[in-house]
Structure formats: C-alpha cells, structure tokens
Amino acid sequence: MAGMVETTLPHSATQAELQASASKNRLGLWIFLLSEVFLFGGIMVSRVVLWGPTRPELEQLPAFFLTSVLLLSSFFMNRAETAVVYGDRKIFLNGILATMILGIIFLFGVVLYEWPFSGLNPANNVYGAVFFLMTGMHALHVLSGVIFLGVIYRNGRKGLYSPQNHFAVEGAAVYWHFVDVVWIFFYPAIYLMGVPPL
C-alpha cells in the first residue's frame, strides 16, 4: 500500500513480542503519569491554599486564545495517532507538525506575552509566585512535549513507525493529551476562579 509507513523492525521480532513490549511500556508510561498527577495536584493545592477565594487581575482574552490553541493541538495529535494506526504517513506527519506548531504558539504566548504583561513578579507576592509556578511548570511540560514530538516527527520521516509498531507515537499522544488536561484545570484556577483583591 502506497501510504503505509515503513518499519525497520528486526525480522526476528514477532507480533506477540511487540505486543508484550508495548504492554510493559504502557505500564511504565501510566506510572510516570501518576507521578505527574501528584506533582500538578500539589501545585493546584498550593493555588487553593495560597490564593483562597481570590485571584490576580489578569487579561482574559489572551488566556482564552492560548487555551483554544492548546486544545486544537490535541485534535491534531489525535489525528496523527489515528493516521499512524491506519498507515497514513502523510496525515500522521502533518498532524505531528501541526501539533508542534500549536504547542510552540502556546509557549510563545505564555512566555512572551503572559509573563511580561501579567504585572506579576514571582518575588513580589503570593500571586506572582503561584502564577509563575503554575504557568512555568506547565510551559516546561509543553516544551518537553514539543521536543518529544520533534523526535517522533524525525523518526516518522525516516519510516520508523508502522501500524504494528508505533508505541512511541502512542506514548507521545498520551503525554500531550495529559498536558492539555492539566491546562484545562489550571486555566480556570488561574484566570476564572475567585475574585481579584480590592
């Protein structure tokens, strides 16, 4: 089939061996994500305890735009993962590339717009400290996801994934969706919950 992704698996690797390896990798991935849940959960608790029923006065429209960009990136990530399962190399590569571009837009929006124009400083008060902790830790995870996707894109161009062997793509997709879900909780906690102090 012309659109199929080529594979470079050793001829000795059977389908059963591939499935066993993928199962172990999935277990490791979910254990890692569980540790991430505790990390981000602790950060969310610090927001609730330190800010209480208040929040800093922040611009709503840029944050809403960046949230939309991140959610759109999940659509393209899902599209890429589905494409590799069905052997459609072009849609797979385009989906990964679109996800990376949207992730970079999100990063630039946070680092180059939100941080300088928020009026907050991590050293000045509890609002700045928590705001930079939450957005900074999330941005770090988005950055690592973009780097991970860059590796996936490079390997995909080399034809290293197939419908039978694509756990790296699955792992990247699960990680990316996890980071997006974290932002779904962080966005309202930072920008919507509570009232600005008088």
Contents of the next structure:
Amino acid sequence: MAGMVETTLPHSATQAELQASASKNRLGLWIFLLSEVFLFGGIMVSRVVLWGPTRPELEQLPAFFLTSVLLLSSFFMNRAETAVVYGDRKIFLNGILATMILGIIFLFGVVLYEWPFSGLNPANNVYGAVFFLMTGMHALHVLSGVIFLGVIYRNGRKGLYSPQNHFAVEGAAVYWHFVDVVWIFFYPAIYLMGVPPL
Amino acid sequence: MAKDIQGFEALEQQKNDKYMIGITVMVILLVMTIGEFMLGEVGASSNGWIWVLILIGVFKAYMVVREYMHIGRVFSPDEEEH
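Moving on from the form predicted alone, kindly provide the form predicted together with its partner chain as a structure.
To see the whole picture, the full complex is given below, headed by that same chain.
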C-alpha cells in the first residue's frame, strides 16, 4: 500500500498476538480512565457544592475560543488515528502535529490569559480555589497529553507504527479525547451555569 | 489483478467514510458549543435552561466517547477498523 508506515518490531509478532496484546492494553487503559473519571467527578462535585447556583464573573469569548480549539484538536487526533490505521503516514504525522499545536494553544490560553486576567486568586475565596482547581487539574492533563503526543510523533517519524501495530497511537488518542470530554463538562460548569454573585 | 484493484478501492472508500464521520462529529460538536455559548450569553443558564446545558454536554460527550474514543472496541475486541 502506498505510504505504508514501516514496522520495526523487536520480534516478528503475529497478527493474533498483536490483537490479543492490544485488547489487554485497551482494557487497562479504560480502567485507568475510569479512575480519572472519579478524580474529575470529585472536582465537579466540589464545584456544585461550593458554588451552587452561582459562578464567578468571567470573560465568555476567550473561553469559547479555547473550547473550540480543544474540540478541533480532537478532530485532528481522530484523523491521525484513522490515518495510521490505513497506513497514511503523512496525514498521521500532520494530524499529531496539529493536535499538539492546538493543545499548546489551549494550554497557553488557560495559563497565560485565563489565569492572570480572571481576577481570581486561589487563596482569596471559594471561586478562585475551585476555578484554579478545575482549570489547573485539566491543564495538567492537557500538558501530559501534549508530551505523550510528542513521543508518538517522534516514534511515528521513525516509522515505528503500522496498520497492524499502533496501539500506542490509539492509547494517545483515547487519552486526548478523554481530556476533551472532561472539558466538555468543565466549560459549562465554570463559565455558563449559574449567575455571578451580587 | 481486478480483485486487488477492487479491494484497494473498497479500502479507500472505507478510509474516506471514516474521515467523513470525523468531520461530521466535529461540525456537530462545534454547533452545539455555539449553542451553549449563546445560552450563556443571554444569561439563560441561571434558570431552567441549566438542564439544556447539561443535556448538550452529555450528548457532546456521548459523541466523542462513541465516535472518537471507539468505546465499542473495549467490549468487542474484533471491532477493528479493517
């Protein structure tokens, strides 16, 4: 197939062995994500309990822009994963690169714009504490996702993934989409639900 | 030879279909996010509309988990792309 990614496996694993290994890895990955659901679920509960029907006064447009950037990054990640499955190396590498760039834009947007210009401080009141907890924990996961994608990009350039052997790419993609799903709930919880206190 | 060409074309079609699903999901997610943003802008999220925001969030998460994260693969390992 044209543009097929070359494989350099340490040993000549059969297709059945690779599939069995991927199934086990996949289950482990999803169990790990379940533990993450409890972590972010707990944070969400703290928002509901501590803020109640209120929320801090925050700028809407930058948050909407950053949310769109993260959603777009998920699209490129999906495109990259599809590409590696079908041996389309160029689209795969470009997709990973686009995902990383959009992830970095999101990260910079949160840390360099949202945090300093929110008018909140983590030590001042409950709004600042929960705001920084939610955005900070999420940003930490985006950062680890970007690092994970950096490793995938480097290995992809070396030709370590093939249509038969690409679980690492699937793992990175699932993790990245999970971080996106967390923001799907955090965005309205922080910026849209409730009214600013008088 | 003709069979090989047919197989290649079928694979290309399958790949293009997958790319198209990715684009469709993206458009749906963006449209729903614009909807959320507009609800927030008009201040509707302070009353009964909060449930609309929750429903939109749940639907968006469902789309991502189903179409991008391929949760079906966990329960059915044979469900590979090709």
